[in-house]
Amino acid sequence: MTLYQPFLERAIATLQSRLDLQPYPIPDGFERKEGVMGKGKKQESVITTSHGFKSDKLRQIRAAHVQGGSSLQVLNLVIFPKLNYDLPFFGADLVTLPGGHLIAIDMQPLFSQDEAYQAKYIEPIMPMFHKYQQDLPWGGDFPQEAQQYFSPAFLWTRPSQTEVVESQVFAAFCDYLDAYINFVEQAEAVKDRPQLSAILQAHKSYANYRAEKDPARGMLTRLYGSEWTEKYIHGFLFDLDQTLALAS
């Protein structure tokens, strides 16, 4: 089993068993791509596969994982809201290369600096935060451009040791998804038409700067090419502008 199949198989098993999941479409091609990193004998084989949910309020439930041995492990795993609830987007970024470990995982707010909302939906889960940020201390810097797109809750660590992934992390991850699961059976619909129209600004710019900015692009494209990464990225990953061209 790798590092993060727990962490998948975890977070599968808590969505169904608290929301009524539906398959959500995976584009041909995209639930599982075969390639190879590395060369002579320090070449590994590298598995990606896709895993795709919806419910009643959730617009797309994704993961992303990649199976390479000891030179990469990756999930990544992103919940996008229906465009008609306010609700944050839940995001989590495990990354294992052989020099470390970069684990984030947040509830990204469609409203950074509106104080209701982060009254909201930030407050809450600041407790949670504070209590693992103790053995998961920050992990430094990230882009300017990028803080708008995380909350003040956002868990930004650099573990050097796998063991404390397999249980400080592992144990953040499953309480982060238990409280945003917590939060989608609170939600009610909006139907507040200006309020509307700022969320779908919001996921619009959120699903763009995720897309433009995509960390795994170079590792992908090394993987598997280009074109086959743009698709991914754009077809799959961060589908909002094509489901909205296809709606239209």
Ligand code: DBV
Given for the second form:
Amino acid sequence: MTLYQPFLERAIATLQSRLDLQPYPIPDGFERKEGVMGKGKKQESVITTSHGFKSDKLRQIRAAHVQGGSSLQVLNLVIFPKLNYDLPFFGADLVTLPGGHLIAIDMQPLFSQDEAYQAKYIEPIMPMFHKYQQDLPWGGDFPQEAQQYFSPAFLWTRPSQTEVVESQVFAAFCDYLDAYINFVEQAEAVKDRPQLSAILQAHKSYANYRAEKDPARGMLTRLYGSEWTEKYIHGFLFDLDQTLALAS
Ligand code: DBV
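Next up, the form predicted in complex with ligand DBV, please; the one we just looked at was the form predicted alone.
What follows is the whole complex; the chain from before opens it.
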């Protein structure tokens, strides 16, 4: 059992129990990919698996799970709502490298400057954020240009002990996901045209940013090569542009 396997299993079980999940297609060659990291005796096989679902209000729920021994474990889970809901994105980036653990969990707002939006989707989760931040302190600097995509409830932390990941980070991950599904259950379809077009722009901006700046690009390229990695990023991890292009 690797570090983030229980996170993935719990997320899928929770989503399955609360939403009407359907499979989301995973392009050929991305379900499971094996590579090798390191040299000589330190060589380690690294397996990346992909998981995809959708529901009536969620366009894509997808996870990439990288398993490469005790000093390389990653679970990246992102939920992209359908384009006729004003729901935030759910994002979790759980990363273990030789240097330690790096944890990002958030509900990323479509309209971070909008007060009514904040009252609807951010204020309700602030008590949860403050509770977890006591044990999971701010992890220090991160890319400036990413800031516009984060919420004030962004949990960003670098725990030095694995036990903290297994306990407090696991609890926070479950609570954030539960709170997110509460929002999903309550969400009603948007019909207003100007609002729909603003939602589409926000999705494009977010997906393009995440695809351009994907911090996993270096690691994935070293493991699996640049052609596979670019197809994986644009064709599965952040596939909005390609999906829209295919639909038009
Ligand atoms: N990050 C992804 C995807 C990954 C992934 C799809 C498939 O968006 C992994 C895997 N993140 C990943 C890896 C690293 C990070 C780091 C492997 C380490 C990179 C390295 O050091 O070599 C949050 N993740 C990071 C960093 C940030 C985030 C700020 C630090 C790296 C940097 O400074 O650029 N990822 C970022 C973010 C969300 C997210 C804001 C939203 C919750 O998922």
